[in-house]
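Heads up, the chain below is alone and in the form predicted on its own; it's given as structure tokens.
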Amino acid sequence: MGNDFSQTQDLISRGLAGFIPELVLSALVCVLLLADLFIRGVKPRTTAWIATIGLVLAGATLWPRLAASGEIFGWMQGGTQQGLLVTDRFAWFFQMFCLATALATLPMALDHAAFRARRMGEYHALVVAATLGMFMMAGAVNLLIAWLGIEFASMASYLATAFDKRDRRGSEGGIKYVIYGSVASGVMLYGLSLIYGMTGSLHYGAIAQQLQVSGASDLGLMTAALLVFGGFAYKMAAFPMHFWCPDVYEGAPTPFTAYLSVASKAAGFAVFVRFIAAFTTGEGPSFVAFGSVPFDASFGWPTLIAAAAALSMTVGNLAALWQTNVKRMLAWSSVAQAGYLLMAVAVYAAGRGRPSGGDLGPLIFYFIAYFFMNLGAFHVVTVIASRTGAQHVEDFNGLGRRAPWMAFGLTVCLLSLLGVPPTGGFTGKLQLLQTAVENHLVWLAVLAGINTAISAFYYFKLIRCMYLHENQAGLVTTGTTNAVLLALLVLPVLVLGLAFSPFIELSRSFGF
């Protein structure tokens, strides 16, 4: 025992040091709320180059963890170490991931007309306490470090969509943000006390061992399932979890729209991603924690993702075809993004193949083309909303004379939500059918493929109103930062559409 203790202090003490991108991004909150209180006078620039030197600061510290690999602030269990936080190429992608978001996020907050002329430390802290918590929830081995990385992403979410207490719809969309936010939390925590009886632990790979040695009820572990399911597909905007979105797209500031639709997104899915596949054998179509009958026999893990993107991709854009506001589209159309993505999972859950980052390729690769196309159609709307106030698809009117090449940048990054070539959605959605046509899900394909074709109404209803509808109002001037943002967020998206074979090989090499 005494021996375990002196082992533990010093995986501590280590673990400190492999903890430095979360200890910064910690200090960067506390630094932007002083500055928020003793900065004389308006200026959201200041905070703003305080967050930006501060995330790059953080990004800069997690760089060595690419070549790291290990647990940290763990502590030993019968000569075995478990941990909390996993250092490892998959967490550094996303980590990585929700970085950049928050990066390229900070722009459009500048020029989102409500933030004008008014203090942004709060709104900065709360990004960046946001992206701390996703931090926690890509590196999470504990399912008690997982579940307090998701209240913590959540907590600062639902303060920043109602950061606007001028904006009655903003305040509507954080309230009902926090109602569903809570429901999902009382929902997975149940379902994660269900996990820690039956095996009294809540590190994932002591959990899978326990359950296989020892062997649990099917009822007890389809219920646990169905419970810990509903907190991640909260996080990941599915289905059944998805009634938050569109009212809370809708009403939050749309540059932090644009950062939840990414970011939140991302981190829900690294979150349940590591979750699953700390329980696949990559031997067959089994789980194995299930006991001495296979759970996946009855009611499985696969069956379940495989109906949620089934679902998810459905609703979504059967929704979507009849909203008349932008943002509310473009949160259905978040929905079904999450259903093609979803996709991905339900194959490597299965544990057909062997679960190495090749299976995990096609959904990182589709992770990289939906960063930049989703954060550049909310950057146009971002841009056009501040300069004529328009959230509408009507508003769009005569966009293509208007600003040209803001309507052209939309046109790219709707065309690569539906996945036209030669764009990086193209792509992406490509490798998503293919893997699971090669692994005997052809019917999810199938359904995927037709929902493709349903979204195609209501992204070209959006291109239609920019090009072949008249508007008689002038020109939009949208700025040279705008437009270098722009350029930034719709020239890879064409690069992934064109050159995409270097950038499939590096998206496996961050799988497990």
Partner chain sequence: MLLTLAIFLPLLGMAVVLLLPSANKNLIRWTATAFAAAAFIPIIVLSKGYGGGEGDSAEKTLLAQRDAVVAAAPAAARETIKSLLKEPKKLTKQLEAWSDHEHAPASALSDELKPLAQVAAADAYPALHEAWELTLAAESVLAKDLRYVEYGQWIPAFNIHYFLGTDGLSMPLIFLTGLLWVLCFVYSYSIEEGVKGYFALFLLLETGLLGVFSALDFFLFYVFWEIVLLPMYFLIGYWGGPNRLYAAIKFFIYTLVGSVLMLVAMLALYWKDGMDSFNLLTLTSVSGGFDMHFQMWIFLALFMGFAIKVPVFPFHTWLPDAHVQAPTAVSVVLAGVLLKMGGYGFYRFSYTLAPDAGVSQAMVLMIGILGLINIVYGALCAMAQKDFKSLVAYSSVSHMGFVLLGMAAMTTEGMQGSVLQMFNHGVSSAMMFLLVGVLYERAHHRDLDRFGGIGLQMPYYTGFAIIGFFASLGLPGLNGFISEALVFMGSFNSSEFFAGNSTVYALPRWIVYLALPGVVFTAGYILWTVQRVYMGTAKKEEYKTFKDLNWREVFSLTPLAAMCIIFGVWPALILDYMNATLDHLRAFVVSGGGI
Given for the second form:
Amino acid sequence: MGNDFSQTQDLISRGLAGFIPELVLSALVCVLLLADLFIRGVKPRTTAWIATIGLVLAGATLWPRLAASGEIFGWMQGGTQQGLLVTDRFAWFFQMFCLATALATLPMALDHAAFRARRMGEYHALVVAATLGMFMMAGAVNLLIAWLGIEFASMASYLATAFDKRDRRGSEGGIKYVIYGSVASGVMLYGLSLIYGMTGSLHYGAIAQQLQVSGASDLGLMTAALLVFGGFAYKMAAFPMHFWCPDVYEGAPTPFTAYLSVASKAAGFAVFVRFIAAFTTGEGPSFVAFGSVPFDASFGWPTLIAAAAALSMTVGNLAALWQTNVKRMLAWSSVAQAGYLLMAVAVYAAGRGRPSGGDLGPLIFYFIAYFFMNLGAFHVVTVIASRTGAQHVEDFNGLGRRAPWMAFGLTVCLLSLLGVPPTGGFTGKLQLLQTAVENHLVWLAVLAGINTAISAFYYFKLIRCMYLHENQAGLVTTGTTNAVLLALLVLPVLVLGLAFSPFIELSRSFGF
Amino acid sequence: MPEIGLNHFLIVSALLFSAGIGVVISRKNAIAVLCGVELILNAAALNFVAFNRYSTPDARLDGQIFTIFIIILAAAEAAVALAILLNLFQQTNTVDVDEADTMKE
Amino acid sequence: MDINMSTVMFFAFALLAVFPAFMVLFAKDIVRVAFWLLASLSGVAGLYIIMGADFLGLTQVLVYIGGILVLILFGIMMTSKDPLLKRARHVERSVVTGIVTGALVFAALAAVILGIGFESGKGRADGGATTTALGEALLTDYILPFEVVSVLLLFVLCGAAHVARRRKEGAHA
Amino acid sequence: MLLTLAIFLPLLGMAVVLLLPSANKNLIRWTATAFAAAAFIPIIVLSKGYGGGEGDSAEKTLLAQRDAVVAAAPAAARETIKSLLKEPKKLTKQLEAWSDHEHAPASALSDELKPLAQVAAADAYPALHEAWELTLAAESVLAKDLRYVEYGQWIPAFNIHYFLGTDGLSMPLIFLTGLLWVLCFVYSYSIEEGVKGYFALFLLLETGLLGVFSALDFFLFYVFWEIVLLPMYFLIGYWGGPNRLYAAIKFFIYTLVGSVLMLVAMLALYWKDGMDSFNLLTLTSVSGGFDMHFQMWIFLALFMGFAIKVPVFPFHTWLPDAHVQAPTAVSVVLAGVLLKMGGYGFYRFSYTLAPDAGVSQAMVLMIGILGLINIVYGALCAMAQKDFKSLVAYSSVSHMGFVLLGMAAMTTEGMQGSVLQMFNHGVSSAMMFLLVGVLYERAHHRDLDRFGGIGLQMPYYTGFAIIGFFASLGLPGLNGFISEALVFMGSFNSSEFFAGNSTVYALPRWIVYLALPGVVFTAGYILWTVQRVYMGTAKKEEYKTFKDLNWREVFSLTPLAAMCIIFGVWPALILDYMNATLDHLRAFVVSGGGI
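Structure of the form predicted together with its partner chain, please, following the form predicted on its own?
Every component of the complex follows; first up is the chain already shown.
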């Protein structure tokens, strides 16, 4: 190691100074694990409060990083720093996003029936740990850290999925999640090793530079892309690694499903976008399209992603049509949503290297909308399930009368997921379609349109049950906290649909 | 006989990877699938070490470090998988991935 | 023909790594699967040592063979009523699928690897023991992942203990 | 302000209705009716004004707006903007080039683009864009006839505006909407279940429809278009017949598929040549320059969206289902106004945005033949129906075929007939659905074969029925005759009219010949129906106890019957409204968007 010791020390201390939110989260994991040992009796609220305070604290320490930019940790190589993590607005957005998801799912966990009479410290610790892993995913600029972040978040998610030991479906979901997850991770690792072999570095910047200076074998890049995409697709719940989704979403405790479907997907997209940014910086065709691949000259990252987008939305929507379990339906819906989101990534990858390209605004805007609409939907499902034991679509019969506000909130969220004006989902999808059309991916936009129509079938299945089917059972009382959370999640969906101008600018500013 | 070089190791690793994929696809016992995953992980790790040894431009040990983390994470993953599996076994008396399938409708 | 020692060693270890790997695919019962895996991983450890990664070789033996495999064996013993249970006939067919897929994957990968045409000229020459260098790197350049992994191991330990612990009275875990 | 008032009064009404106690059903009914009537007042004022040529023309309003935008631009760029605006079409080309060079250094720009860089440097680019949009909009052919224009910023990031206006094409439909809502509300007093939701959704529906007919910003139009979907879904799904859920979702999905394709077309136009505009008028004044290939795609995508709504064969299958299952008042507005959204869309969007494609051989033949199929196939299907309501539903399919046929002809008479047919069908089909509803409320079935002798039992009702059905048949002296005759004249003349015109493909006569039997079939099923239902003696004892119309039913039917007669005798009353608008539109399309 040719490093000067004082230089290294300097890098580490500067790194730690920019790393406070992660340190807070790490401490929070330890505190929560210990809390179960030292707090007597079953007090789910105590640990929930500890978690809340810790998450808010982490958010407060994260806030100033909005202005920060630059890489932290790592080493000096030829006079430039090759960091492990980067602090920029893009990372900040996704870190805040995951933090907010963790925070929003806390009240849901308190409300979840199976969680009411047990110690919850370990569960919260796992959620916080998953969030910590996602922090690393959002900021990773090094193959090792990207993979480590994914694994970190995954391990915590595996355990949280199987957290409810009395629930057999939880264990089943957990074992499927961990087995398929480790296969995906192994395949991805093999791809990463090829990238390392071809470029001789783990650092994104160095890889990009190496690719620009001396290039790499198109065949090798293509193989690595296919292998690596498997791992990323697993985290994004996108085709072809989407099949775990329904079982895990159904098996996991509903609050954690909500967390998984929002935060985990977002972190998966964050790490993926940053990864492909390193591979599509070049001006030459060899990076955007892999050039002289023997069987199809136009194959490249944009094509790969566009194909995955098309298949994700189609497979997700078609499979969702046949579901009668609400959580499974939302799981397939989230696969389809990953497809819509991948459209924006495909356009982004295609636009890199062009002066006007590379706008991540639509992706981020859709994620803002997705946060509210998907969490809103899961919130209602959790609340209703914990009071009526509702699992299936038919269990929601007559909810329009039994719990009018909850039903209204769920309807707004479902309409938003479907993409009907005036909701955030519509304006979000509009921008996704717009970028696709603008970048000559009209076929993908048309396919997304057709998919929207298909998805109306199953979203409306639930709406129909709530309003058009009768159920004589009495009113469902839901409590103030839940009503407040519902309002906090549903109102922004409408705001994003009606007055979205400022949010467009805002989401554009989070790109890199 | 040619001198042993990078490609030799890569071919060994490719063989391990293919064997691992084969195991993952054909086995139904969750523990056996896990063994297949270990093979895949080792293939990747072997790649990292081989590239580090034969083809990186400078004297850094990035590939070997990566391998250390692969080994650690493999251990953690095995622990998690087996813990969940034990719990599932207590409930259902099976470790068959396909049999643990009460959810599909 | 000059057959030097390292070539012989390579082929010996490569055989030790690859043959058992395929036996993992073919073996009839789960206990044999585990022991074939052990053999294969030892072969990989040997390959590490050939490449001058002595510390990794030792870690491989200690962690993998001493830790992970023991874990797997424990898992087998605790979840199998009859560990030596022969594979049922309907499962046999899927072995063919496994072999075919594996063969296809290998053919593709080998084509890619040979197609890329890696040069083995560069890289880190045999620089003696790596333990010191690795230790230094872990505490300087890679201090972040090193610490992060310690948090990971902590919560994995607690979480796994929680999930695997036998339920006592049901309600309170 | 009047248009805004008309559109949003029902929305306000919805909010008020939702706040009322659900137990007090009469209060809800009266409140809802009051709001529908209140919304009708500005509409009457508008239509009187439009007929009398009141109100500033769109051209004037838009130019005034443009001057205000320029005046508000940063001073440094104001003069540059003014000089650039002198040649707005040239500026369009420059904007396209500019969008390719946006991030290029100033030194790399051509002389042509330097003024744009200057404007951008002064942060006046949005002002320039807006002023350019408005200048072109004022030049548009549509601007000649639009009145009561309202224009304001909505979402600046995407150049989306709150832009409304009305002309001879939309005014009759807006009038019809306002009128039908009042009539339907009075008729709907017999709804007893879920009164609050019913009237609230119905009011929301009115907002959507009035918005659709007056929006001049494509995005705003799309939002209103989608707003129509939801209340309709619930109105059919909750208050409909036994198979209502199937009918409701079928309606929803069909329309959604169409609107999504429309959305893609809308986005393609937005990105076309870097114009970044949703302003229909702006797009219209440059659409003549779009290449044929692009126009074809736009036309087809929009065609799908509108054709499903019309509905054009083979996308018509949702219509009989929806009609049969829907409650009476919903059927009335569905046939009376909702179907016209499609026809209106063709004229307002398809032909103005893709003029060359609209008169190309492929499209003229496609529309003409589909119109022919609609007319003949719809009539034959109607003849085969046993259910009274699905007979009326298929008659809608048949009648909307005339709209297509007249449109394909692109002659003066053809277009007049086609647009008039939309209005007339709105009146007569609304009336027919009300008539079916009246009978259903008494008999609780709609089986044509089981009726008979109603004429003796309910003379007033039968009087109305004769007017309604004969208007639909196209009996001279009633309104349907005028429009059908105009359509046939227009489409027959097309080949003569466009002889020697190389750019416009004339509708071939054989299509008209083949469509003519449709009239005979129509006469056949209507006369047969009248005979089966109203003539003869009562087939059942219970029919003898049927009471004649009550005051609500008379209230709903009288204005419609009056309109059937008035517009049959004096069609100029409404044709005068449309003539100027349609003439301009026709000249625009025929000249390939060149005027």
